[in-house]
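One chain follows as structure tokens, the form predicted on its own.
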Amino acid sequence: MNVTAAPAPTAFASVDLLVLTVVDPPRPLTGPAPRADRLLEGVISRAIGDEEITGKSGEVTLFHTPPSPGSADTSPRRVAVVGVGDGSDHLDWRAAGEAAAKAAGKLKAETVTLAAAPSHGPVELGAFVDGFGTGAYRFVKFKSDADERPEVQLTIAGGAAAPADLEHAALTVDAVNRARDLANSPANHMTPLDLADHAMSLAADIDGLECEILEEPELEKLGAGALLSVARGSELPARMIVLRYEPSTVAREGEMLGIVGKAVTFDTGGISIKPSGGMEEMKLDMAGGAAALEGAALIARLGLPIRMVCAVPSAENMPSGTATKPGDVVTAMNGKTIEVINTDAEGRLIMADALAWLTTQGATRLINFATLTGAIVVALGEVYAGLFGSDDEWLEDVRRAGDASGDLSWPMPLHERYRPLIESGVADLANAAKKRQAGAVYAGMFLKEFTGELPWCHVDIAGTGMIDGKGTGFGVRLLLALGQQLSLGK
């Protein structure tokens, strides 16, 4: 993201869009707002008096500026007044950034300046940058005029944020938007092999981050029968993509965060094939893997003092003469056998091997992200992800990280009385239940079988990771917030 810091100006610059923030209620006007009100000949004050501007979170009001005297254009072309609620919640500042980005996009603005007050610090301004950068996101890679669309230049003028604070926010924006790019990419351009190449490029660009790709011969030696069973129907091979980060100093001796993300780069459902309507959106079934890779890379890029290993199992789920059939039995890496009742419940299969593998790699706590069940969408919609955990303290840590980051998650039950739903008459486990109940819960119960005795959390992002056929990058900010919590060394 292209963002720069500038001193508080003595006069407003000639830019396409000047952004001002106001609180709720917006009286009296403070910071740069009174000067902008004079520039606009009192129209902001009149709009406040008429209750057209309230300061509510994310509210935006656009104004044209009067012509500059003489021939020189020294004033901004437009002014956007954006509400930040009472100003105390950084998520309201993020909403303000998103609103400003939408206004800039509507105006086709290429230069945008936020006029910040001295009281606006790194938390508020960083959140605004985050919201602006992710709000301005458009997936245009495959548009014929993609190269003709300039990147918006955002300037933060004034305020109390250092350039490093703004760079931190810009790096977060870049990570979230890259995760969205990965998920949004068509399946013929984002295969398991392409995703592995992307992970390799991430590691090459970040000090201390290493990448390892486990290919099918090695996966067979490791006994990853669940992952390999999903890839059997495709001509493309499966991959286990691994990122490792070893910082020079650590906040918690003996601790290692283990991260797993589901990356089914296209999901037809396999032999249990999905309806054709909307199947094109199944390129998004790798959103969990995209968030895991980019969140892990962001932790390393920012140099957080936590040891980390991230495993992203990746495959296509396709129907063919070699595809796994309903009723087949496969053996996961930890030796447990699984009856495949439904080949469209493939995400839990590939993640079973990744979770089991991490228990052998020194991880001391686990978290996974997956677009796993339609049931969680029915339960929680597109606002909260479902949060399941085997350890109350770790679950609460993840929930708090979600609240802090805006990637919200809601705790769900994992009571042992749900366990009969994953029992099989012919194998140790079944990947789907014949009863249509508690689908998100028994999927979580299934994953828990592969986590050993480690504290573990499962974040079901089927409703939050892909909305209206587009990837959201959900999980990247949550992982960063979690990494920041673990960096405290408590």
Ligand code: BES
Contents of the next structure:
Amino acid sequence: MNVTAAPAPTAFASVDLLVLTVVDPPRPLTGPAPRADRLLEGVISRAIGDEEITGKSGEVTLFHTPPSPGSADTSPRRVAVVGVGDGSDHLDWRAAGEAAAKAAGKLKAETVTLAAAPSHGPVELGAFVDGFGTGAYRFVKFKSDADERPEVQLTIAGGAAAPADLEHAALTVDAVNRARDLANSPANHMTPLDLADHAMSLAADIDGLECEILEEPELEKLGAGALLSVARGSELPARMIVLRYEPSTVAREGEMLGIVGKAVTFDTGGISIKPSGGMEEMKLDMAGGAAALEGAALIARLGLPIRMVCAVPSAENMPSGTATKPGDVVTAMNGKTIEVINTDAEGRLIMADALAWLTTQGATRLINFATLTGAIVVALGEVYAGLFGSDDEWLEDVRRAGDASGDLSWPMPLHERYRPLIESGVADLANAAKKRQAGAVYAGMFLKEFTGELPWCHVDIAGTGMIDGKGTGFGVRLLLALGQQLSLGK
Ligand code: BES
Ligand code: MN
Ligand code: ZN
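Structure of the form predicted together with the named molecule (previous: the form predicted on its own):
Let us now look at the entire complex, which starts with that chain.
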């Protein structure tokens, strides 16, 4: 997205929309606000006095400015007053940015300026930019009659954020929105091959980031029988998409972050086919992979001093004459045999090989994102992702990064006493339990079998990564926050 920093007085130049912020409860107007109030002949202070403007996070009140005397119009055409709550929570600033973007979109504004005050620092203004850029997101690639909206030019006038802080927020916006695009793209436009091409283009663009695509012959050689078994029903081949990042300096010697994301480009369920109602949403079953790739690329683009390897297993889960059948036994890369009880539990199969592979690639800790189970949607809805882990400290690090970034995740249990759920009468493990209980835990217990001795966290984003049939980009900001924590040795 386009954002520039400008000196405070430029806020009142001719723009389509000038944005002002107010806190809840409103305080006497300071900074740029009194001037805007004068421009509007006192209606802002009157609206505050009448409690029509409360400062509540995400509240927007729009005003037209009176025509300026003379011919040259040098004042903003409209003023939006947006609430930022008590002003201390960056998520309220993000909500304010989102609200401003929605208003700007409706008005078809091309130029928007936030009149910031000296007390507004990089955290507040970065969050506003984040909200503005992600709030303006639309997925209209396939609409032939979508109204053409030029990219909005956002200016932050005044405030105490450096241009680099705003640029950082703008790059985050681009990464989150690209992850949404990847997930939202219909499965006939976003195959494992298309996703691999996307990863290649990310790497081509970013210093120190390398991309490698493992194709089927290579996957056969590696023994990735679980991943390959999922692709068997499709005309499309499986891929393991790999990004590696080697920064020029590293914060923690000997550490390498391993990231995995599930990228099932369409999940019909396979032979254990899903009901047809709502099945179209399963084009989003690659949201974890999209977040992993975009989050990893963002960490690299910002040059964070952490070594990283990211593996995204990708396949299409289809029924056909060549598809894996219930009862088939496949062998994962770490040698464990799996009885495929339910071909719709395919996510854990492709993730198994990716996790096992990362244990051989020098990763010292692992995190994965996956739209893995309907059960986590029942348990936690669209607010918290499910967080599972094999190491308390690492789990707490991830939880904290989630809280800081707004990508919330809630700790869920793993315990040996759940172990009978993943046992098979025929093979080492079964991919689906005979008992209908603890479905999200069961999937976590299964993944853990492939993580060796490494500290590992699994983030089940089935509820948070896709909401109302749309990708959210959940995980990108969490990964960035985690990368920042690791960079600071925190
Ligand atoms: N991709 C689905 C999980 C899912 C469901 C994501 C709803 C988003 C919304 C996954 O592959 C799946 O089908 N899981 C099954 C597992 C079961 C067969 C053990 C599920 O959760 O029902
Ligand atoms: Mn499935
Ligand atoms: Zn799935």
